[in-house]
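One chain follows as structure tokens, the form predicted on its own.
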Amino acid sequence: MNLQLTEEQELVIAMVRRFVREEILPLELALDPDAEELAPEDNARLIEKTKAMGLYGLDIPPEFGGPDIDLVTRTLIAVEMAQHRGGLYVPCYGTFGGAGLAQLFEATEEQKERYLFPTLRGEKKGFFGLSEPSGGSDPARAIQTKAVQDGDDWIINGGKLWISGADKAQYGLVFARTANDKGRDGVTCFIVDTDTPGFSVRRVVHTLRSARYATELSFEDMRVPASNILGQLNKGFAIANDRLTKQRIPYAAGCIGVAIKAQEMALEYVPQRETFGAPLSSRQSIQWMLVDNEIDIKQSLWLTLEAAAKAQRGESFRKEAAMAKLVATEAGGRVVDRCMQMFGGLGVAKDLPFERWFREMRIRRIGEGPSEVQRHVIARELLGSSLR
């Protein structure tokens, strides 16, 4: 794989880096340490800037109005976009836009008119409803939400857990079992309006993040028309699996971006901080921390770029995406932890972003499939049918 960036890639990356440092970082000085939104006027102003840069809606295909930027370059941009306090969960506070639920690009024309296009225009928000209380790590087998056909409709009963944004969404993708004897081939994806009778947000689930939370959903005799099936009947898990695999690349990239920023801050700090008459940078223990950080960052970055390159070429990248997600989330956590140690008491204070990164990095080892599941995916790719 060629790791030499083109002149165009270097230009785009420099633009994003400058945007983060000149626009985002100064605004964060006045924000709450756990903020996840900018003031409306700042948000609108910065969206106009990213549009002028030609980088708004990076994940939107060109045929739907997005910029024509390859996946490797988008991955490098994602690394840059994460290099600020709120960058791990809300890179640049959403000012670069996004595709929302990318699965809708494969929807029917009617579904696109009702859900995709309003989402791209910012008029609607959606949620991704896969995980259930019975277990999120093996969703295909854990899905107990059931859909039973009734004429031209389907009646859905069950619930979902760990769903982000459902309380503020107008619709969502809900995965339900439509055939009990077909395993993964018995799951169907339904587009569900949140004002549908029988749909309810049972509770908000607060997590390690101070500001972020998940929701638990309940479906009681919720009637959904057959026209709201996304994709094919009983083939919904393929939609979920495709989303999970692709999402692991930007997920890893965000961790790398935060690790790079944490390392940059440590490299600036340790030569200036003196202990017992000598700068911290003279201590071998500190030097080794910085070295280990650099190795963790490089390994994560190269694995993630390899996954992006294979995906871009249209090759199978399931194993590489799992490796990138596994390594980047675990290595990113180690980098942040070491940097906190180097900063001492200041490292755990909300004056600096380390404590927020530390909390959010811990969640990253679980979200989009925990580390143990990634290892299982990799093992299955290596051993094939011999793994039972």
Contents of the next structure:
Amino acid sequence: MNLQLTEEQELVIAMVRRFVREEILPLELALDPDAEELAPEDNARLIEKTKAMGLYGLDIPPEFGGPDIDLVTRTLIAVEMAQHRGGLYVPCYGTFGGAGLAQLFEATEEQKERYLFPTLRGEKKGFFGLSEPSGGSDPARAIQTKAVQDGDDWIINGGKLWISGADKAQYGLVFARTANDKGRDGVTCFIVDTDTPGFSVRRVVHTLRSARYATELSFEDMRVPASNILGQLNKGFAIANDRLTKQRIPYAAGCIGVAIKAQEMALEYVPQRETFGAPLSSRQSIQWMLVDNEIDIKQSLWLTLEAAAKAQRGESFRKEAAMAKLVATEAGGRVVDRCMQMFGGLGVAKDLPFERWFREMRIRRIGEGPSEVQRHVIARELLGSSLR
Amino acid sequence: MSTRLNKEWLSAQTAVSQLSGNLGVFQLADESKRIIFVGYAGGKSRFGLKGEVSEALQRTSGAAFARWEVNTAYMSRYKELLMIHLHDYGQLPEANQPSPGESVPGEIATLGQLRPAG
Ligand SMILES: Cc1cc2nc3c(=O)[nH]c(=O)nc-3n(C[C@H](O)[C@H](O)[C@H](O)COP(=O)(O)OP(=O)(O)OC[C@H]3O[C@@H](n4cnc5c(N)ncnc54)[C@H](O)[C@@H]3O)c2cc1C
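The form predicted in complex with the partner chain is what I want next, because the block you gave corresponds to the form predicted on its own; please supply it.
Entire complex below, previous chain first.
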């Protein structure tokens, strides 16, 4: 793997870094520390800027109007975009746009018209509804939401837990059991309009992450036309799995971005802060924290770029994406924790971003497949058929 | 935890004397105990709930009662309370509604929809 960035990559990274520092950070200073959105007029103004930069809708494939940027460069951009207080879950407060639910690129033409294109135009939002109270690590076996065919429709009953953004969505992907198979072959993915009778967002699930909270959903005799099945009947789990694997790369990149910013702040602070007559930076215990941070950051970055490079080349990247997600989320937590320690009381105060990063980074070891599940994926890739 | 804030209403004067500087959410009501404002004391509040509720009581005409909940997840709870109000009454509490020409705060502009359980 070539570790030298191209001139183009250097330029793009510099442009995004400037955007974060000159546009996002000053606005963020005025926001509540747990904010997840800019004022609408700031949001609209900054979207015009990212469009002018040619970077709006980064993850949208070029054939659907997105900029033609390779995955390694997009990963480097994602690392930059996360370098502010809200950067882990709302990088640049969404001003670079998003692809929405990437699975819709594989949808039927009619489904694309109804869901994908309005999402790309920013008119609709979707949620991803996989996890249930019965468990999220092993959804293939845990899903209890059931869909039963009735003529041209399916009737869905059940519920979902932990679903982000469902209260703001016009539709969502709901994974439901459609066959007696207890495993991955009996699950189908339905596109569900949130105004369908029987669909309710029952409550907000309050967690460490006060911005971009999760919700609990219930489905009572919710009637969905068969034309809203995404992909094939009983093959929905492959859609979920594919999404989870791809999502691990930007998920890791966000953690790395925050870790880089935390380390940068610590590197500025410790030479200035004096205790017992000498700057903190002169103490070996502080130096070692900085060294360990640097190693954590570099390891996570190389693993994540390797996963992105393999995905870009069209090779299997399951193992690499799992390693990147596992290492970056755990390393990110350690880096933020060490930086908090170096800042003392200020490290835990809401005046600085560490406390938000600390809370949100903890969720990263659980969301999108917990660390144990990533180890399980890696072990399966290593041991192959001997494990199955 | 109940999704609605079901605590007892306290008169403005009693509320101000009992409040402290914690993070959290609060509601104000008029004489008939109709909710007219939902607010929060977040990381930028100088005196937490005490400061935010006192200021809100002064600037919200008709505010006679207050109740609150100490909560570090104040942002998600604040949005939840607003969404519950929207569900129950079809509109935001009157003092949360932006006046004409006033810039809408991001968290209100992007508010979602709940159908609360209880
Ligand atoms: C804030 C937040 C937002 C979320 N947003 C969404 C969303 O939008 N959509 C969605 O579908 N889901 C979402 N999730 C759900 C998330 O993906 C699940 O929480 C996660 O997959 C774990 O599932 P679980 O919580 O049911 O834990 P469980 O599956 O019950 O696992 C509990 C623990 O056991 C460990 N474990 C599991 N299996 C093994 C094993 N074989 N060996 C050893 N240890 C094991 C796990 O790692 C975990 O630590 C969100 C979660 C959170 C916290």
